[in-house]
Structures are given as C-alpha cells and as structure tokens.
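Presented as structure tokens, the chain that follows is alone, the form predicted alone.
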Amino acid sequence: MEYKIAVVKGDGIGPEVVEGAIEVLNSIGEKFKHKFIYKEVLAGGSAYDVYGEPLPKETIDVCKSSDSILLGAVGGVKWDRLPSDKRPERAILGLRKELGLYANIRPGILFDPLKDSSPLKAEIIGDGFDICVVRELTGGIYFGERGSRETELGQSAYDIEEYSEMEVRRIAKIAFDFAMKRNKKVTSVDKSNVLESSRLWRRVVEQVSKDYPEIELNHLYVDNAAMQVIRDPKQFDVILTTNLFGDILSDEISVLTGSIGMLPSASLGEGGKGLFEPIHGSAPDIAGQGKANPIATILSAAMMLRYSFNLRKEADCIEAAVNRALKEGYRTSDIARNAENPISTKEMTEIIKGFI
C-alpha cells in the first residue's frame, strides 16, 4: 500500500524529531511492505520567514491532498513579537480549522520503565495509569470572537468562549466511542458552576450518554479535575473536555508520565485524515544539539498508522520497540536520572529502529 504524508517539520527541535519519526516509518514500510510518500511543506515560524505568513496556501493545499499530516513543533522566541495573526502558533490553529480536525486525542500513559521519572509517589502510581484525553479542538475560546477596546480602566482585551450543541455532541461521541474500546468510563470536565457555555456542554454530554448505556459518565469541575489527576490518576479512563481545559489538563498529565517529550497526539476529523504531532514545544534552547527526545513524535507516527491508515499491527510494532528501548535502559536527557548517561536524538532513533 502507498500512503501520502504531508510533512511539516516546523521550528526548533521540530526537524530533528520529525526526521527520527520518518526513519522509523521507513523501517515499518520495509518490514510490512508499505510505501510512504512524503511531501515537505512549511508552517509556523519557518514559513513566516519565507512567505511572511505562518500558514501558506501551498501548505494547506498539500495537507488537504495528503492522506495524513506529520507535524513537528512550531514557534520560538524569534517570533514572539509578531502580531497575533502572524505568530507561528496560528498555523496549527489554521490547519485544524482548514482540515476540520475537531477532536484532539492525547494519551497519557506511564511506561513501566519510567515510573521513577514521574514526580508522583510510588503509592499513588501503583501499577501505572493510562488516561486518554479527548479535547475539542476547533471551538471555544481559541476560535471565539476576540478584540480590544478602551474602557474607563484603560485598554481592555477580550476572548469569548462559545460552543454550539453540534460541536459538543460530535466531540462527546468521539469520547464515548473511545471509552467503549477501553474501560468504559468517561469523565467530562467543565466549569458549569460559573460558565454558561459549560452548562450547555454538560447538558449535551448527558444527552449523548443516553446512547451509550454501558458507559459510566461522571462530571468534574476543571479545578477539581486538575487536583484529581495528581491525587489519583488511576481513577481516569477517558477525559472529555473543551479546547482550553484540554490544553491545560493534557500538559499537566504529560508531566506525570516523566516527560512531556514522551507523549504523542492525534487531531482527527471526519474520514480518517488526521494531523499527528508531539505535545511538546519547539524547545529552541536545545535545537540542533541532539538532545531532543524523538519518542513523542515517533509515537505520533504510530498513532497515524493506527487511526488514519488502520495499520494496527504496524502501530503496535512501533510502540513495542519504544517500550523495549526504555526497558533496556536507553534514555535521552529529559528522562535520564542523574546516574544515567543520556543518549542523543539520533541514537534513540537508531535503537528504536533496531527493535522493529
């Protein structure tokens, strides 16, 4: 089989980790007789430097014509002073909107070999945890009306949080469908004691739950949820939440797994096409030094195989190779303890490839 993949390497460490993921994908292609065809395009700060825009039309067109998209991180201090519509991060928001990618899937899994890297106590971790955050991705405050105005207190700025029934219903269905394949529990996170948008959110989620009688549904306010993932992460299976709350909670959960450099993500819409990226940032302070952890991007490629291409055995193969590398003690600097000798981005990639 042939699969067309749009490649957006991005900024900072993005090119390094994406190149690692491509090498692993090529090894999978050789083993399972698939052909991956890559088309590289620019987005983020690197695109602004060339086109004066963070998301050129060419990039949108290539992404739309591809079977899926592999993305590195974007952004960096170099572009921090740009107007908001020119900032690198607008490229990611634009791609999600242009491609109709409304569901962000962020697994928070504590690999057994990394239990010592988690900031949580051993008695809290227990046998580990496996949380799936399902985050609404194209609505809410990031896409709502925004602006600034003069007030009697001086310059004022505002961003509006808004959700429609349709937006909540479709993301809720995604969460319940994922839960049906897992432990059949959904925790919906909102702030319905304060926000009108959250009251609608809760009402629609409860309506959708009636179509899934096997699923246990419970609700948490976002502040309580932030505490509960620290106090007892094992209580969670699927967390369903809004764009803003999901952005924050998934990053919090990532730290509990030992490193933000370990976790992948998938942004999905209708028809199977998706955008797959690590949840970490561009880390410009270590760019080009070979210190970046490629595992999150490699696992993002595994998610691409599973969710966009329905290549489950191939995805399992990548995940097993990553787990073996960790079990055998290989560590990049972000997950290495003081007594360990960290290996480089390239070395970790080669080791994972060797286990495929």
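Numbering follows the first chain given and starts at 1. Here, rigid core means the biggest group of C-alpha atoms that superpose within 1.5 Å across both forms. For clarity, every value in this text was computed on a predicted model and none was experimentally measured. First, how it differs from the form predicted in complex with nicotinamide-adenine-dinucleotide (NAD).
- A157 shows a C-alpha shift of 2 Å or greater between the two forms [criterion: core-superposed Cα displacement of 2 Å].
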The other form holds:
Amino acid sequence: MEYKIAVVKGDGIGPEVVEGAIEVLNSIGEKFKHKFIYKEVLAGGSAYDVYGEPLPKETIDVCKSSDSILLGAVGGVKWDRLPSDKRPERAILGLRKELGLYANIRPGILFDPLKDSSPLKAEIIGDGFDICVVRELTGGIYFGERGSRETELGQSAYDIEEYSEMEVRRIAKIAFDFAMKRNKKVTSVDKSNVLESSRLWRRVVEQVSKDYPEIELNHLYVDNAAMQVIRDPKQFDVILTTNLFGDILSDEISVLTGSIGMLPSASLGEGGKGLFEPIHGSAPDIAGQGKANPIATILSAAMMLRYSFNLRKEADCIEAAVNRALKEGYRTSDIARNAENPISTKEMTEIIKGFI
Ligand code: NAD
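Show the form predicted in complex with nicotinamide-adenine-dinucleotide (NAD), please, because up to now only the form predicted alone has appeared in this conversation.
Next comes the full complex, and the chain you just saw is listed first.
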C-alpha cells in the first residue's frame, strides 16, 4: 500500500527528531512492503521566516490532501516577541482547527527499563503503569469567547469555557472505544461540583456510557485527579477530559514517566486522518547538538501506523524495537544516568532501525 504523509519538521530539535522517525518508517516500509510518500511543508517559526506567517495556506492544503501528518515541534526564542497571531505555536492550533482534529490521545507509559527515571517511589510504581489520556482538543476555554474590558478595578479579562452536547459526545465515544481495546475502564475528569459546563460534560458522558455496558466508568473532580495520578497511577486506564484539564493532567503524567523525550501523541478527527507529534517542544537549549531523544517522535510514527493506517503489526514492531534499545541500555542524555554514556540522536535512530 501507498501512504501520503505530510511532514512538518518545525523548529529547534524538530528536524533532527523527525528525520529519525522517517528513517524508522522507511525500515518498516522495506520490511512490510509499504510505500510511504513524504511531502515536506513549513509551519511554525521556519514558516514565518519564509512566508511571514506560521501556518501558510500551502501547508494547510498539503496536510488536508495527505493521509496523515508527522510533526516535530515548533517555537523558539527568535519568534517569542511576535504578536500572538504570528507566533509559531499558532500553527499547531490552526492545524487542529483546520483539520477538525478534536481528540488528543496521549499515552503515559512507564517503560520498564526506565523505572529509575520516574520521580515516583518504587512501591508506587510497582510493575509500571500505562495510562491513555483522551483530551478534547478543539473546544472549551481555549476556543471560547474571550475579551478584556476596563472596569472600576482596572482592566479585567475573561475566557469562556463552553461545551456542546455534540462535542462531549464525540470525544466520549473516542475514549470508550479506546478503553474497549484496553482494560475497559474510563475515568472522566471534570469539575462538576462548581462548573455548569462540567455538569453537562458528566451528564453526556453518562449517556454515552450506556452504549458501552462492558466499560467501568467513574468520575473524578480535576483537583482529586491531579492528586490520584501521583498517589496511585496504576488505578487508571483511560482518562477522558476537557481541553484545559487534559493539557495540565497529561503534562503531569508525562513527568511521572521519566522523560518528556519519550512520549508520543496523536490528534485525531473523523475518518482516521491525524496529526502525530511528540509531546515535547522544540528544545532550543539542545537544538543542533545531536543530543535530542528521537524516541517520542519515532513512537508518534508508530501511533500513525496504528491509528491512521490500521497497520498494527508494523506499529508493534516499532514499539518492540524501542523497548529492545532501552532494555539493552542505550540512552540519549535526557534518560541517561550519571554512569551511562549517552548516545546521539543519530545513534539512537540507527540502533532502533537495527531492531526493526
Ligand atoms: P521543551 O519541551 O521544548 O523543552 C523542555 C526541556 O526538555 C528542555 O530542557 C529540553 O532540552 C528537554 N527536551 C525536550 N524534548 C527533548 C528531547 N526530545 N530530547 C531530550 N531533551 C528534550 O519545552 P519548552 O522549553 O518549554 O519550550 C521550547 C519551545 O517549544 C517554546 O517555544 C514552546 O512554545 C515550544 N513548544 C512547542 C510545542 C509543540 O510544537 N507542540 C510544545 C511545547 C512547547
């Protein structure tokens, strides 16, 4: 089969880690006889430098006409002073909106060989955890009405959290569908003791759950959820939550797994198309030094194979190669302990390719 992939390398370490993922995808293509056709486009700071805007129309068009999108990361100090509509990060929000990518899937997996890198105590970690955060991505407070006004107390500003039944229903279905393929447990996180939007959220999630009698559903207030993921992460299978709460909780969970350089993500819409990217940013502090860990992006490519192209064996093959590289002790500097000799981005890529 042939698959068209739009490639946005982005800024900072983006190009280094995306090149690693493409090499691994090519090895998979050779082994399983698939053809991946890449079309490179600009977004973020590098697009601003060429087009004067972070998300040019050509990029949107290529992304829309591709089967899926692989993205590195965008942003950097060079563009930090630009007005907010020109900033590199707008490109990501714009792509999500343009492509209707309303579901953000973030696995929080503690890889066995990296247990020592987690800030949690060994007795809490036990034999590890595997949490899947399903975060609503195109609604809520990040896209709601906003503004500011002069008041007697000085300037005041507001951002509105608003969800429709349709938005909650479609993201809830995604979470329940994921749970059906996992351990059949969904924890919905809201703040329904205070927020009207959360009361609607909870009501709709309960309605959707009726179509999934095998799934165990429970609800947590977000403040409790923030504690529970640290106190006992093993209790979670799928966490379903809003745009804002998911942003915060998924970053918290990523820290528990050891390194931000390990975790992939997928943003999905209708019809299987998705945007696949590591959860980390452009890491300007290490850009161009060959130090970046490519694993998060390589695992994002594996998610693309599984969720966009339905190539499960191929995705398993990448994940097994990553696990083997870690088990055999290969470490980039972000996951290396003092005594270990860190390897470069390119070396890690070569080792993973060798295990495909
Ligand atoms: P960051 O994730 O880029 O870096 C945080 C720390 O983690 C840094 O010390 C960095 O060196 C390290 N790190 C990140 N990825 C790594 C990897 N693969 N291997 C080894 N170490 C890694 O977050 P930040 O410093 O807050 O942001 C830097 C820039 O990235 C900002 O401009 C920010 O807006 C942008 N950003 C972009 C995205 C995105 O493109 N989706 C996401 C987050 C931040």
